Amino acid sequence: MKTGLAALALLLLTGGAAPAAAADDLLARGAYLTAAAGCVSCHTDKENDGTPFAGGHAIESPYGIFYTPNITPDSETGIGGWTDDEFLAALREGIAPDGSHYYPAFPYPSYAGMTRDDALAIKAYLDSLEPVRQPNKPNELRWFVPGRSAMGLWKALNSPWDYAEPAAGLERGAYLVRHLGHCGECHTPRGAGGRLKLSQELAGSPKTASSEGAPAIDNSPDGLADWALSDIEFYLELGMRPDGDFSSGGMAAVIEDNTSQLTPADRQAIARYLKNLR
């Protein structure tokens, strides 16, 4: 109540202009960061013309099929009513409002490096969307996959968010690649238990019967060694490789919903960071 009265007083004193402009700026920043974080690609069932952010997208993995949840502000089937702290715990720690642990198909190990301000800007944008009442689909996991109650132990044994400090001048690119864009979730190989092999950051992951795999995007001969910075920036904007071929599969959605929406400066920061990875 006190917060609401304070906001009302500020509106009366300023004529509403400054708070309205600040709110617009926050939503615009949140929309940009939501695109940078790739939220719509995963939380939209595009295969069945689903509503953006309403969930239902199938993620195939060696452990079965994970269905992404509804993250619209619907109070019953989405994230409506979540507090800031609950949202932060879910995004950066993989802990649901009821205290249960999410499966790491949700890339909270990468989002753990997201700043509080950026995370809350994303929440503000998601809260501004039209609520969509759509119940979440249950996952279809293989028989040996433990329940979510075991994921707390998985975090303790396989914590993959211990990134080293990036080289000076590459911090923005590292932040976009490692945390907001969570590129390593696909492009870094995994060991036992699904732990990311950070010593082989972005060195590619193999194709399997349940995964299309992902190529190396470090600066190795198997990766981007032959690509110029401008080649990478152009690819992130339009999805066209230096040989004239275009991206396909999951990366096509990443280009459309994520990297093409970034500023040229941010695409350049990503390119510089990737070219620095030996």
Contents of the next structure:
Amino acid sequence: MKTGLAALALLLLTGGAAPAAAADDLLARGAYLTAAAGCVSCHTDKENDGTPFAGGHAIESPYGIFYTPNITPDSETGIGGWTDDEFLAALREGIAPDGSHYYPAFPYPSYAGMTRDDALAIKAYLDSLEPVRQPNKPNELRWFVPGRSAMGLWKALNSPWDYAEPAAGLERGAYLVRHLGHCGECHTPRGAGGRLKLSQELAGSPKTASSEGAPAIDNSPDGLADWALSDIEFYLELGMRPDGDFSSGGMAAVIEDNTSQLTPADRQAIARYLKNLR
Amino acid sequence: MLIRLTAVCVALALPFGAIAHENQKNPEIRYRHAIMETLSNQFVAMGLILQAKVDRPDEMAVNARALAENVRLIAGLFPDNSKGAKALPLIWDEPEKVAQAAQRAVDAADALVAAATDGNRQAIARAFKAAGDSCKGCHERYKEADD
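Form predicted alone already given; the form predicted together with its partner chain follows:
Starting with the chain above, the whole complex follows.
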């Protein structure tokens, strides 16, 4: 699928076809990948009817409140004018253009596994949006949270999540789940320092005072053992569990902004990956 | 899931278990639960049709109409003598907002009837999700979480 599209883009670029068609194709691919990566869920202040991607959404965490930045192409308040390398460093390594470090509330330890081509297609899509002038709000972190400079050390110890190679045939699902969809950021339990316990990939994370937690979605009895592949695909499309209950909280946004927008083949790849875990 | 089960066990072992049990006996609460379960089962049935797990495309509209009929009962399901169970006290404190939430569910169910009567799968699926979200929207504010 991905390679197919990439090959198509290449063909259009090199085959002397109308460049406009290639550009459209890149934007369509970028839009699709942006959905699959769920960027809009975090970078939109939905509670106050904010413009998509203009930031300002409050992420509450044990460390305090993070306000997501504006990622529309406004050159003063957004990411207009960023070079490809600056964007790649932010998305995959958590490094800002001025060299400072982002907090992992921005799930770059997951996005690190994104291919360069896919990341740049996302950039091309974001660059095509209407710029929105909206200054970023400073984070409100608790007193004990170390400054950005300490995140360098944190990253050296923890980032990116070092997943093992996926089994043959499950590559696409693994890519969508681990990297683009960053499902583990909510569904995988965390150990010291907030590091994901990859040996318990998607085994569920407990509810705490500051987090709604997330259920197990591996193929264990606590997870999706009783779900058919088609039940998972249907849930990811429309949000209904087999018992008739509809998704809520963080997952409702994941379904709305991400999984409901995917092709049936990609939803199936995700479902197959989950059913093969454990 | 495990946590949920443990929570249930703990609840049963404590006197709270007895209170929950009393509530089960209040006929108004039992009625409310019966209607809510009916609505939910209507969704299960429509989900099976939408997924083509059962080959009954013509029954989509029948189920949608039954949902639209029953969803109209929601506004009356919370009389003063039915406080308790998983309904949060807030639901008796802001009747206007509750009426709006109930109306949203009615509108969404009517839209689903329209889609099921002459829509394609995509239109039905969209209306189905919107109807489900109208239930969830009310639960998020007025219903205690499951665990």
